[in-house]
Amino acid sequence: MSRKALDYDQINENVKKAQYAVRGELYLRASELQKEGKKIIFTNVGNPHALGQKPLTFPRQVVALCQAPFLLDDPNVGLLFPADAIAKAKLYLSYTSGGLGAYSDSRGLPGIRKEVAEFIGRRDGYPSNPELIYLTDGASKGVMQILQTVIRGNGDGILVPVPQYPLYSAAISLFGGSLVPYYLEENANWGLDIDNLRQSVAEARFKGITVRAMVIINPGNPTGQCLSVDNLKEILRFCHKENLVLLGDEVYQQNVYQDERPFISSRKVLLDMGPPISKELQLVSFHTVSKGFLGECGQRGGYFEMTNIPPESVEEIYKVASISLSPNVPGMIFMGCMVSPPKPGDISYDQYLRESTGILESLRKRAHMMTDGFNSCKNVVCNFTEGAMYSFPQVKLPPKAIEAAKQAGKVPDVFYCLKLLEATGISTVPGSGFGQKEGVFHLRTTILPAEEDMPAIMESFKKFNDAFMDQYEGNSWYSRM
């Protein structure tokens, strides 16, 4: 029988090469165990509502009214919804051509793009052009759209931080490009070394790869570090000198748990630096409603903003966006509520402030609880989660454990994480899914489990880990605490 187009050996090789560890072997095994009745704590993905975070009231009220506009005609609507939510819903419906069920402009609703531009202007101190802002189905779709535009073939390379969020490695493989890693320094709190960057570019060019772009994730995923202004200036100068477009993944900009390095956007630092770099460096920045204190992952709302991109290239990006007709409109409404929330004096302001502040304060506490918990364990060391939603502890696996993993046909940190899952129900992601230096092993877990559940989760982890280390090593062990 002749081979068919969708037989496994006939499909696109780039599809086979793409790997996404966040929903990989560990997640699939966790799902199987859950079907068998085992309680699973899914800390493998930054999915706040799945781990008990409550939705903010105001955005849900606005979207509810937009989804069911007949409620606005009910004379009793004011008894159920506050006046500012009603006004916001009417405003957003006026932006559409037929409610939430109608396609929008392929770049997103112009009125909400204007609100995003105003948000960026307030944040950075420089005006933003709504015509250079595209609303997307989450930040991931925007990242993929830009990578697809940048990558012309396997001779094109993208600089990506390692450890990295596997969206980048997967998308680069899918589009037939080459990932060029630059390693973050764990001993320097996952800092970035410009000499390491230069070396990565030189090695890539020696292999015949044209390095076209650089990715930064700030705050970091999975590593949780926050970049300083000096870090960002170094990166911007490097990209300018090497003629690289900078892709700024800034989806965790609201998730900062220390005061020494508040979030500052790449765009603000670039424009502060002034000409010629502020007029020449190409920058694309990404944001989402999935993170921060909204945590509305399932709503798929995001945007990207382009800086110093030629008009002809913007037109091509618009053409590609048009192929999908329209981003989802409810996601845009959530984006509007995120960038244009209730203001002081509005009816919903106090509740909105109380809810959002409460979430961020609790996340800060959980970041400390998880870091301290990991550092109390045998052979585990963990840098503090300065930002984002994850801890990325290093697990110093004994030689006997590495040999046992080899015998089982598993990568050592996958072996460890599978044992952890089976014993405790805690579903994590092995560090090998994000990239790590040879012979060093990690796992990634979110800091999202409920604050009241965190002590029991960390105690469960410690009990498993210390027993695992005793089994494979004996009584010789290391702890930071």
The other form holds:
2 protein chains.
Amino acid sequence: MSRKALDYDQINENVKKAQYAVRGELYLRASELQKEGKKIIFTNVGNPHALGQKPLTFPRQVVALCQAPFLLDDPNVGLLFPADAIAKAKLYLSYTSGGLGAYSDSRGLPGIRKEVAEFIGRRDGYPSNPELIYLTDGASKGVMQILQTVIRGNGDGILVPVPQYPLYSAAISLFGGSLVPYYLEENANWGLDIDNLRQSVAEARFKGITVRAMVIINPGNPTGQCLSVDNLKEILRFCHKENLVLLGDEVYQQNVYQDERPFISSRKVLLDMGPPISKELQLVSFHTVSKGFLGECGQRGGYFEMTNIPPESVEEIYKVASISLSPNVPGMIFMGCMVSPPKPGDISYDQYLRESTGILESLRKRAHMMTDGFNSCKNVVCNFTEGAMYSFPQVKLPPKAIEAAKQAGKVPDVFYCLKLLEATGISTVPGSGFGQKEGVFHLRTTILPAEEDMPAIMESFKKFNDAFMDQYEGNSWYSRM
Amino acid sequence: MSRKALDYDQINENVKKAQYAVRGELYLRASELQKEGKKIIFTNVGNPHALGQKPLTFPRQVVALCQAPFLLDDPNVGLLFPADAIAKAKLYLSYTSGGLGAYSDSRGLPGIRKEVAEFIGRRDGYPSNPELIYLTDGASKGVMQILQTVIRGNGDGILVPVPQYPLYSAAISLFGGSLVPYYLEENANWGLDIDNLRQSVAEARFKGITVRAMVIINPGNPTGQCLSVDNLKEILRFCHKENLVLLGDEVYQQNVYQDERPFISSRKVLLDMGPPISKELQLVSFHTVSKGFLGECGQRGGYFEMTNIPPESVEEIYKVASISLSPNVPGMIFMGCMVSPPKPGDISYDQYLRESTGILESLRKRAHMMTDGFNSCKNVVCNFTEGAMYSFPQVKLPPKAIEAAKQAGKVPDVFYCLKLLEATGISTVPGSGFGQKEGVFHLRTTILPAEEDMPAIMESFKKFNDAFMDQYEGNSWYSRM
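Return one more block: the form predicted in complex with a further copy of the same chain, after the form predicted on its own shown previously.
Okay, now the whole complex, with that chain kicking things off.
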């Protein structure tokens, strides 16, 4: 029997090695159950609109007008669109040559990159250079492009927090590099311990791995922690000393649910530190329109900003971006609306403010409801979701449950999450998909179900969990589970 | 001096090796000149809207409504949008859970994949399975994903036509594979000679390369040829015999400007051939919303269809697609509108037909104007553009011009194209970016400048070219060039 290039045993091993649990076994099973007619609550992925979050009106008006520029001259356009959306659409169309249907420069529309630079300048208090900002089809594509540029082979290591968002592990596998884990401390509210980081690097080097970059996710996914300025300084010093590029995944910068540690960008902390580090440390920061209060996941808009990357390398990154010609242009319009929203006095300002603060305030409430809900469950402990969109409770599985999982041929947390799914329709991701310490189990849910649905969901979770625990702790042999 | 991971000499060599001339030196110089205020005619990339092609109205109306679903309930919506666009937008929103702002399944919206399958079924006369159709951010992203799946290392070779569209050479470099060239015959109207193909494979094997896949671009880019059924059969038999996956780049299937050889898909020819080949040959076919009469490049909509790929490999391809979560959803709406356009009797049918045939008829005229224009120039010969969007004239450079290029440190065709750009503002791509036989020189232009601008552009080209030839043939020492 001859072998063909796309036979399973013939394809690229790195493709097979890559794992992406957010759309893994649990998601596939949930999709099956949904097809069979079961009601599924998809909390496996941070996809706000899929769980009922309404899009902000203003960016949608602007992009609709950009898609249908013939409306701009229609005498009736004012009946459906406010004047500031019309003006913004005209402005954004003036940034393009040929409207949304033309490829842009492969780095994105210059006009939007300039708006992003102004946003970063206002946020950090240091001007930003649009030439070092590249627009992307969501942040993921940017992360993948930078990892591909850094990774030369399996001797190259990337420091990744554990638990981590599996984009990183998957992309590192795909590009044939080595993931070097550093553990976040659950008992210290998922904080980052520099000694632990040093040890990870030392162990990797002992194995012959050249550690080349470090990923931080701030606010954290799946862990929800917000890094302090002091912690960020330590990280930056560490990267500088060890010659690591820092990849700052800051896609949740608008999603902060406590007031003690507001979001502060890696770039601001770096520039505050002054030379030599501020002139030397290589930093790439990522942002998106998919999270925050826009939540426009399906539009795929993102950017990355490069700090202290030499011009010849910036050129190489441009060249590779150009191979797929151009990110999608409508996503750039969303990015523009996100970084330069309506201002006080604009017609749409009040509505924009009401909608955006409404979403963030509700997410803050939901973060509390969910954390409190988990902590009320038997054998479940959960740090408060300080930021981002996820809850990552630890589930202390009884030995009998672990044994039952083994019998079923499943990793214990997968076993638990599958049972949860079958019993309640709640589609989560097992902690093993993000990495966790040996013998400790978690699950990740988003905090995105609608506020009014949250009590019922948490009740349903608690009912399942407590019965599960009773069953496997042997206290309730007659449980109907 | 310590070395950092994003220093130029430290980055992934495959990134540096990748070349993409369509956005290379010529494009960069043209962008500079444009900034300096020079009028540039960008014919370097098949980007119709950038050169004034108007988008089809109906798909834009549908996507605008999908972006602004709050309009659907507005009593005034009928003043701006026709009823069939409103109905289509409602249908497409019913395919999503959460509208365009929600990630779709990583393979794309099931409802759109079904419409694509129906389109393929009608086109080929054989039903197509939506489960084997994946939507992508333009065809390029699909091509890159499949190449990444096939290529395991530099011992793996991919047969690519020369001249070729440099997406292929660039992606093969990026993924660390080996490009195995097969030459198209300019004297045989860029036809494909199977003996030549056999020889390419034999030579590659002699060098220890495992040839695993073959790319065809039909209609051709940059060469414009349309493959005959007989030629396609030969190719399919060859791939079957040699155990190659066939990658069928069919993005220009709507762009055909002669009646002798209408477009026929590789898949139809394969299925017409019957078993065993129709059950065994592995084929992946690509399509897009960027070309044809939509020309919606900036929207990034595409798909690939897999034929005879084993289910476990299809699953792996799904998993890798899921790492970047979801293609952009608005691009899927364009794909839906492309494969299921208004039907006779629908309100928008007449307008859709008028707009789309208007574009194709004008492109056909422009193909003739351009080919005739080139053939009227000194030392230039050009095959007729049978299909796609490009003209690829051969430019017979005099020895003195080649010598002058060498003095200037330029490849001869780059030298010529740069001079052309400086003199006329016409931004082309040198033939060396696509590959050409040793000592033979070409350039690629699109046939996309507006029909009314074409005579002046061709005149400007001729004036430049003939003076250039006079200068370097030494017949006109007093030329004012």
